[in-house]
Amino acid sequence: MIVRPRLEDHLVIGKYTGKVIVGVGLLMVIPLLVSLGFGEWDTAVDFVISISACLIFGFGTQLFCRTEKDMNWSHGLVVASGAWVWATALGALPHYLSGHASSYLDTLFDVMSGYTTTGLYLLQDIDHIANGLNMWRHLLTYAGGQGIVVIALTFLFKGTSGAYKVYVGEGKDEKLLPNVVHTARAIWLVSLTWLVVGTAALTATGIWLGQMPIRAFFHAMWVFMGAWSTGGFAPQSYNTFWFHSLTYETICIVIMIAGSFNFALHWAMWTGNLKEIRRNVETISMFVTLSVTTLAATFWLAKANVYPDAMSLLRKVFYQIVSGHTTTGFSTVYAKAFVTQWGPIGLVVTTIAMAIGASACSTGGGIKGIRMGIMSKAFLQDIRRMVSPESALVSQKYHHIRDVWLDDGLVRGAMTITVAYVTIYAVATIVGVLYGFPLDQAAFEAVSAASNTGLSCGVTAPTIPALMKVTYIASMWLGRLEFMSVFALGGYLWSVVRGR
C-alpha cells in the first residue's frame, strides 16, 4: 500500500525548498551589481524583478510551511530535486524579460543547462547580450557545477541534521569535514581560490592577446567559470575558438581538468596528500579512457586527413576530447564540423568520451570515473575467480581517498547507475531520430545532454521541436542529480495523488 504524504511532510519540504531559493535571489545579486556598474538600466530592472519574485516565493514558502521538524532521507531527496525545479523557472526570468529568447521554454531550457553545467544553448544573439545577462549565465553555471543546495547549505542552513540528505540527493555523497555544512563551505573554499588564480591567469593571456583590461577580466572570469564548473558557458558565440591562443586553451585545459576533479581529491591535495592524485581510481580511469579516445580520434583523422600538420591535429584532437571527458564543452572547431570534418568515427569517439564523463562528487557529469573503474576491477576479479582454484577467495580492492575492498553491492550500486544513464542516452538519441535527424547526430547531441557536457554538432538549434527541448532538459536533470533524488520526486508526487 503507498502511503499518502501527512502535510508535517508537505511542510518540511517547502521550507527547506523555499531556502534554496532564497539563495538562488540572493545570487542574482551579483549580476544586478554588474549591471548598475556598465550601466546596463533595462537589464538591472529585469533582475530587481527576477530578486523579488525569487525573495517573495523563498520567504513566503517558509511563512507559510513553518514546521520544527527536521529532514528524513525522502524529504532531503525531494528539496534537492524539486528545488532545482524551481530554480530554474525563477531563474529563467532574467533570460525571458532579456528579449533574447524565443519563448519561455527556450530559457528554461538556457537555465537547465548553466545550472546542470551542460552549455547546451537556446538564447540568441549571445555576441550582443547585456554584460548584467552574462555574468548570471556563468554565474549559473558556476554556482551550479558546486550545487545550488551547497549554496543553501554554505550560507543559508544552520548545521540541520537533515542537511546531508539535502547533499546528497544533489548527486553528491562527499564528506569533507565532519560536518556536512562544513563540507560545503570547503567546496566554496577550495572552488574561490581556484576561481582567483584561474581568472588571473587568463586575465594576463587576454591583455596579452591585445584585450582592454576591463574586458579581458570579465571574459577570462566567465570562460573560467565556464571550464571549472565544467559548464562549457563563453561570452561569446564561437566560444573559446574565438580567442585563437594556444596559450589560453591551455589554460583552458589545465582548468577543465582540475574541475572535473573529485572535491574530495581536491581536499586531500589541499591538506597535503599530493600522493592521491597518482593512486586514486578516478584520476587512473580517467587517464586510461582519456588516452585511448584520444589515441583514437587522432588516427582516424591523421588517416582523413583533416588538419595540414601533426601541431594543428594534436590540438584540435585534445582539445575537444578533454572537453568532451571532462564534460565541459568548450570547442575550438565550428559544431558543423564535427559531422563535415570529424565524420561519423570522430563523432562516436567523441560520444564515448562524453558518455563516460568526469569524477562523482565534481562539477562534471556523465557515468564517472569511478563507476568505470569499479566495473573493471570487478570484471577483472571475475577473471581472477574463474582462473582460480575453487577453494580460493578471490578479493579485490580500490583507491579512492583510502582502500575499499569491493563487493557486490558497491558493483551493483554502479552498474545501476551506468545503465540508468545508457537509458536514458537512448531515449534521448531516438527522440532526435524521430525527428529526422541522423542517428549518430542524434546519440552525440543526447549524450551531450544528459552527460551534461555541452558540445554540439549542430543539431541543437531555437528551431528544434519542443518535445526534444524537453526531453533534453530531463536529460540534463536527470544526468546532474543521478537520478536518484528525481526518482524520489516521481514517487513523491504519486504518493500524493494515489496514496492512502
The other form holds:
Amino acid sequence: MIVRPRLEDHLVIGKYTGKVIVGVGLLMVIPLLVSLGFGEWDTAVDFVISISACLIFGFGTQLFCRTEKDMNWSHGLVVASGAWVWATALGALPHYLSGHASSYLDTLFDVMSGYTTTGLYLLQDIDHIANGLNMWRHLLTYAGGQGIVVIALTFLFKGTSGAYKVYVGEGKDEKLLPNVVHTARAIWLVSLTWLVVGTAALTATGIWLGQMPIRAFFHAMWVFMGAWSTGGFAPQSYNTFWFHSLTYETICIVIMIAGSFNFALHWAMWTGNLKEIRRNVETISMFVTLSVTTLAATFWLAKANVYPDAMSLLRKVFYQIVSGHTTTGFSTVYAKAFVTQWGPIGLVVTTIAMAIGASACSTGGGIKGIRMGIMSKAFLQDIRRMVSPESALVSQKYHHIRDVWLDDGLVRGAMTITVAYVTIYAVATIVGVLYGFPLDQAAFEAVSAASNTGLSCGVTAPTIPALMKVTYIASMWLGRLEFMSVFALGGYLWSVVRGR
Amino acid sequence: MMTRTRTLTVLVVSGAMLAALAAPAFALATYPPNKPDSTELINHQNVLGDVTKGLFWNGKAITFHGEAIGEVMVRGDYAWIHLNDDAYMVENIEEGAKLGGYNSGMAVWVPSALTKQIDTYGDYQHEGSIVSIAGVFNGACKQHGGDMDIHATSLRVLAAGHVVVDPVRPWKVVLAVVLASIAGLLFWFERKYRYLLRQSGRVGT
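Structure of the form predicted in complex with the partner chain, given the form predicted alone:
Complete assembly follows, chain above in first position.
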C-alpha cells in the first residue's frame, strides 16, 4: 500500500526547498553587481525581478511551511531533486528576460545545463550578451558543480541532522569531515582556493595573449568556472578556441582534470596525503580509460590525415578527449567538425570517453571512474575464481581513501547505476534517431547530455523539436543527481495522487 | 509660409523615419552572403573517403566579411580577430534583430598593423565594425596547432561599428518594484512570525 504523505511531510519539504531557493536568489546578487558595474541597466533590472521572485518563493514557503520536524531520507531526496526543479524554473528568468531565447523551454534547458554542469546551450547570439548574464551562466555552472544544496548547507542550514540526507540526494555521499555542514564548507574551501589560483593563472595568460586586463580577468574567471565545474560554458561562441593558445589550453586541461577528481581525493591531498592520487582507484581508472580513448582517437585521426602534423594532432585530440572524459565540454574545434573532420570513429571514441565520465562526488558526470574500477576489479576477481581451485577463497580489494574489500553488494550497486546510465543514454539516443538524426550523432549528443558533458556535434540547436529538448533536460537532471533522488521525487508525487 | 515649413518638416521627419526603418534591410542588402560562408567552411569534409570537399577549400584564397567580435588579440606582428557572418552581423538582438540561431564566424590571423582600422568590436554594448578580408583558408592550420582559420593578407573596413543602447523597459521596472516590495514584506512577516514564536516560548525555525 502506498502511504499518502501527511501535512508534516509537505511542510518539511516546502521549508527546506524554500531555503535552497533563497540561496539561489542570493547568488543572483553577484551577476546583479556585475551588471551594475558595467552599466547594463536593463540586465540589472532583470536580475532584480529574478532575485525578488526567488525570495518570494523562498520566504513564502518558509512562512507557510513552518515545522520543527527534521528531514528523513525520503524528504532529503525529494528536497534535493525538487529544489533543482524550482531553482531551474526561477533561475531561468534572467535568460528569458534577456530576449536571447526563443522560448521559456530553451531557457530551462540552458539553466538545467548550467546547474548540472553540462554546457549545452540554446541561447542565441551569446557573443552579444551582457556581462551580467554571462556571469550568471558561469556562476550557475560553478554553483551547480559544488551542488546548489551544498551552497544551502554551507550558508543556510544550521547544523540540522537531516542535512546529510539532502546532501546525499544531490549525488554526493562522501563525508570529508564528520559533520556534513563542515563537509560542505570543506568543499567550498577547496573550490574557492582553486578559483583564486586558476583565475589568476588564466588572467595572466590572457593578458600575455593580448586581451585587455578587464576582459582577461572576466574571461579567466568564467573559463575557470567552466573548467573546474566541468561545465563547459565559455563567454564566446567560439568556446576556448577563442584564445588560440597552447598555454591557455594546458591550464584548462589541468583545471578540467582537477575538477573531475573526487572531493574526497582533493581533501586527502589538502590534508597532506599526496600518495592518494597514485593509489586511488578512480585516478587509476581514469588514467587507463583516458589513455585508451586518446590512443584510439589519435590512431584514427592520424589515419584520416585530418591534422597537418603530429603536434597539431596530439594537441587537438588530447584536449577534446580530456574535455569529454572529464565531462567538461570545452572544445577547440567547431561542433560540426566532430562530424566532418573526426568522422564516425572519432565520434564513437569521444562518446565512450563521455559515457565513462569523471569521478564520483566530483563536479563531473557520467558512469564514473569508481564504478568502472569496481566493475573491472569484479571482472578480474571472477576470472581469478575460475582459474583457482574450487576451495580457494578469492578476495579482491580496491583503494579509495582507504582499502575497501569488494563484495557483491558493492558490485551490484555499481552495476545498477551503470545500467541506469546506459538506459538513459539509449533512450535519449532513440529520441534523436526518431527525429531523423544519424545514429552516431544522436548517440554523441544524448551521451553528452546525460553524462553532463556538453560537447556538441551540431545536433543541439534552438530549432530541434521540443520533445528532444525535454528529453535532454530530463537526461541532464537524472544524470547529475544519479537517478535515486529523482525517482524519490516521482514516488512522492505518485503517493500524493494515489496514496491512502 | 507656415504651411510650407510644416510640409517640409513632415517630409523630413517621414524621410528620416523611413530611412531608420529601412536601414537594417539596406545594410543587409549591402553585404551579400559570403561565398563560402563560415558554415560551409566549417562543414567542409576531410575524413577518409570523403576528401573531395576538403581539398576544394583547404589552402584556397578566399574573401570573407563579417562583424569584428569581442576584441583583437595582438601577438607581435600578427593578431587574432574573429569575424561573425551570422544573423547578427549588422544588427544585434538588443537593437531589435530577430533571433537567428547561433553565432557563426571564422578566426582570422592578420598583420597587426591592419587591425588598427577596426574601431569597434562587437559585444553587448557595441555592434562591431564590418570587416572584409582576403586570405588563405586552412581547414587545420599547421602554424596554429590544427586550428581552422584564415590567414589574411589584406583587410578593409566596410562599415564602422557603433554603440548599442539597450533601454530599460518601463514594464520591467514596475514589475521589479512590485516583486521586490512583496519579497520585502514576506521577509518582514517571516522574521516577525519567528520573533513572536520565540516570545511565546515555541522555537521558531
